[in-house]
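In the block that follows, a single chain appears as structure tokens, in the form predicted on its own.
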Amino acid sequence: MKATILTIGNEILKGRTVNTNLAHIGRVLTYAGYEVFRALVVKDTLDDISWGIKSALSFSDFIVTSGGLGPTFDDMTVESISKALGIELEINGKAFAELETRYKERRLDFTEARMKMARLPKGADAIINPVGSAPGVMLRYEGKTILMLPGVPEEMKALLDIVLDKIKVPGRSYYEETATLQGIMESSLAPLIIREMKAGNGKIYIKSHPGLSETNERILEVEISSSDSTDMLAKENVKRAMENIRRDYRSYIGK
């Protein structure tokens, strides 16, 4: 199952905000059994968000958006996606009741701007936000799924946790391990990486991350990951390759 993450916000594109949401969502989706295929970042405009969702749908089974669900004028993710897909907006009963109750409890008026957060695509599921106001949105479209999450990191994480069991890919498990080698160049490890990936028959992926220690000695982190039908098989795939690396390069480990 291919997944794409669509992050929305001018503040990300101009560098004011670091896109930590992308990192978190990508990590969660990977462990949930998805191949995170691509990530897109677009501005807070109807045209850009529409382009982003149409593009993502063309090469993904599952799309997660982050940002643009609030009450302000530039929160236009729901509206943009609805227009792009030709789905009308309607007052979602679940979202409306939750928002109305919250604002009444705070003795605040349920204004038009606040009611905007209850207008969701027809047929969509509202995901009640336990941290903030704007609900998340789960929308099925032509056999694919779109999950819309808020941009505030705490809210995004909370809603993603709520739906995690529903979005996990059946029969797919992910596992990874990392080994740290010291005093070795990345190019020296390249032949072994090629060998082990071929031996893994497409079920393992090895990535090396070069760096320097505090004493300017070369450090190479070797990450081995696997996606397979069960937790046990994924773990066995990684352990097998990791044992070979530790055996062949044992003099560089733990120096």
Given for the second form:
Number of protein chains: 2
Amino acid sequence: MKATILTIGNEILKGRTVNTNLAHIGRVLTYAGYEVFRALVVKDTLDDISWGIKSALSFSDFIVTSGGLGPTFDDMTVESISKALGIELEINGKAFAELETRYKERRLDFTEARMKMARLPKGADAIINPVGSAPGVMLRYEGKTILMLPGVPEEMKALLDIVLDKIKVPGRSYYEETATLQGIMESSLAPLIIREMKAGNGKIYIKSHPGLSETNERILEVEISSSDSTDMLAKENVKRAMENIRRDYRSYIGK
Amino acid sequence: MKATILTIGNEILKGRTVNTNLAHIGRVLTYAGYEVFRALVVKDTLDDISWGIKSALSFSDFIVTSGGLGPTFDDMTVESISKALGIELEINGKAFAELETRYKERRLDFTEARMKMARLPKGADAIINPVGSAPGVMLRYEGKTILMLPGVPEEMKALLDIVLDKIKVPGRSYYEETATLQGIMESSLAPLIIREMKAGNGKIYIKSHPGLSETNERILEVEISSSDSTDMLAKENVKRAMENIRRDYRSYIGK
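Having seen the form predicted on its own, can you show the form predicted in complex with a further copy of the same chain?
Shown next: the complete complex, the earlier chain at its head.
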């Protein structure tokens, strides 16, 4: 099951904000059994969000968007996606009731800008936001699912948590382990990685990441992961490959 | 001048690595006068990188890629981009000489996996990497420019620094300022933002970011930015709008 993550916001493109939302959503979806296939970052405009959602729908089954659900003029996600897909907006009863109550409690007017957060695509589910105002939105479209989350990280995380059980892919488990090796270059490890991936018959994925340790020594992180039908199988695949890599590494550095 | 940033690597999609490279490159390009238009993240495969570069070329003039320049099997950026654009690979004399010297100095074999880093698209410029092995690549293609940088952040930063003067957009200056406000909600500030943006005639961009202060109080960051033909004009645009916003904010909170 292929997933695409669409992050909306100029601040990500300008580098004002680091896209930690992508990392969090990517992590959650990977462990929920998805192949996180691509990620797109677009500006806060109708045209760009439309391009993003249409592109994502053309190559994935599940799309998670982050950003653009708030009350300001540049919060255009819901409107843009609805227009792009030709779905009408309507006041969502659940979202409206929740927002109305909250603003009343805080003795604030339920202004047009605030009411915008209750105007959702026809047929969409509102997910009440336990941290902030803007509700999340779950929309089914031509057999695919679009989950719209806010950009504020605390709100995005809380809403993703709420829907997690609903979005898990049945019969898909993911497992990964990372080893940190010293004294071996990436180019020396490369042939071992190819051998183990071949032996894994498409169920094993290995990647090396060169980097620096805290004491500024060159290290090589070797990440082995597997997706399989059960937790146990995925784990066994990883453990077997890791053992082989470690054995060859020890013999390479002469220990 | 529109720029697209293409990040290559499964580890970003799986959320193992936060895409700090996007933020750094986005920041540098913004201040260099570009409109950072979109960002794409793709897996380390020929098909995905091809899709990424072709998409980016279809909507931007300058493309910066990050990742996939190293010696391992999944470092496929150069090969994939060359194939996608129909450009032959050839041994780049500058890259070859540098790598050969370095491996000789370290008494390491110049293996096939290592030599791969010197095999660049015909006509491309190699940018010698002062921090790691893989050279950066600058390629002109049908009036557009593709800059390929490594994924290791220290290497990416060093190479981007080296080419910075060459890639700056002449006659485009960028300036921004951020104010942190308390005691006002995003939905209350929204009409003021719209007013100032209208007054700015397309040269002023204002965005509010709700968040939490270190003491866990709700704050609102208001970012005002401007692109104009000189540093002075961009700065004046921002200062004027900031003054108006601050004045209205003070009157809103009654100070």
